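Just the one chain here, the form predicted alone, laid out as structure tokens.
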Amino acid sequence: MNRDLSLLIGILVALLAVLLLGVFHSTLALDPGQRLASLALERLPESGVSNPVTAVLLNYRAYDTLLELAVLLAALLGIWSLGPARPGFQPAGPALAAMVDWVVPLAILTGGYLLWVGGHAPGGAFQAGALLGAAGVILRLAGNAGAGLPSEAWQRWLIVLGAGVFSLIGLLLALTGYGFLSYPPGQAKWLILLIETAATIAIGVTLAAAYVGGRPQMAQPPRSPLAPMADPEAKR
């Protein structure tokens, strides 16, 4: 790169910096108006939940949450496209196995609690789904190669459950005249709970499957003792 071109690029970068500083200064000088927090709290009774965080995630900016579920789905599909997963870890010893028998059910139970309480207290689908995913990680570390997940066919249905239910409810609301993801006031609570339940399952399965690190292998059915033996000559 010659000297004149470097000088031109430096001048353009400096002008861009001055322009951005001017925009930033003019933005600070404007009247900020009403804060978003106060607007969110003002409309909270219409959201269907009493937890402002859940109201923001599932009502005020439901589009963003739907796209976040789509990102998780795309990430897992990318992992599966890399090929089969590596073998699992060694089976757990007696002490670790006993701990897993206690920790995994507690994680699932706590996840269900966080899902339910998210409507009026800290919690919700992402926290609950993260606990379900952590339960799968613990099982994988303890020697369960599939992280406690169902078959590949069921995994495919479950990982699209969150975005699928979210989109389906939005389309049904749009067709009935409320607008996409614009909940009727009397049904907002239960629609949000349905969406969060589906999202919790999808997030948990997605995170656990992502930790496995590859496409799940189809289980081979046990060979029947009555099945005919292959002809050795056919292999030659």
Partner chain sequence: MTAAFLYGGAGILLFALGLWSLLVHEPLLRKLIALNIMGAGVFHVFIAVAHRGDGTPPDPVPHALVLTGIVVAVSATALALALHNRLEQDASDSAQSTSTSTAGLLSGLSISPQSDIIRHE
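Show the other one: the form predicted in complex with its partner chain, since we just had the form predicted alone.
Below you will find a single chain and nothing else.
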């Protein structure tokens, strides 16, 4: 890009930044008034978990999290619709392979720990899911082209698991008269843990599949019966 134009854009952006800083400064001087924080912390004992962030994510604002799982699913479907996965990397050497044998189970174990601890300390479904996804990334980097994921049919079930279990529980609660995703008192903890477990698996599989970067290709490449439209030219 031409130099004068980028300088002009720089000046304009700097002006915008000064404006935003001014607004932020005057906002800080205002009286904050009633904040959601006090309400959220006050009702914490009823929420079933003692980590306030998990309470907000899976109890007070469970809708947000449900929609976020849907966004994650949509992003992966978009990636899969763009074509087959790229070929994997070359197999790891003995030193790296031995390290991977240690690190992957350790990552999965840590993920399970973070999932459980999320109820009362920092942690939760997202961090645990990210660790599962990272285990998949490590496996792919070490030469496993499919990132350790199961067959495509299984992957499809696993990636909808999060949003599916979440909305199923919400619907069951609505049918039994509690309202969509408002938990009956006393059972919130187990329902949250169930949803979080499903969400962790879904997030982990989705992130690993996103790193693979395309429709999974297993033993038999492109001519799968699921994609008959893929290459009409092949018969010619």
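Note that the rigid core is defined as the largest set of C-alphas that superpose within 1.5 Å between two forms. Positions refer to the first chain, counted from 1. Given the structure is predicted, the values throughout are model-derived calculations rather than measurements.
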Notebook entry, point to check: With both forms fitted on the core, how large is the C-alpha shift of residue 9 between the two forms in Å?
Noted result: 19.1
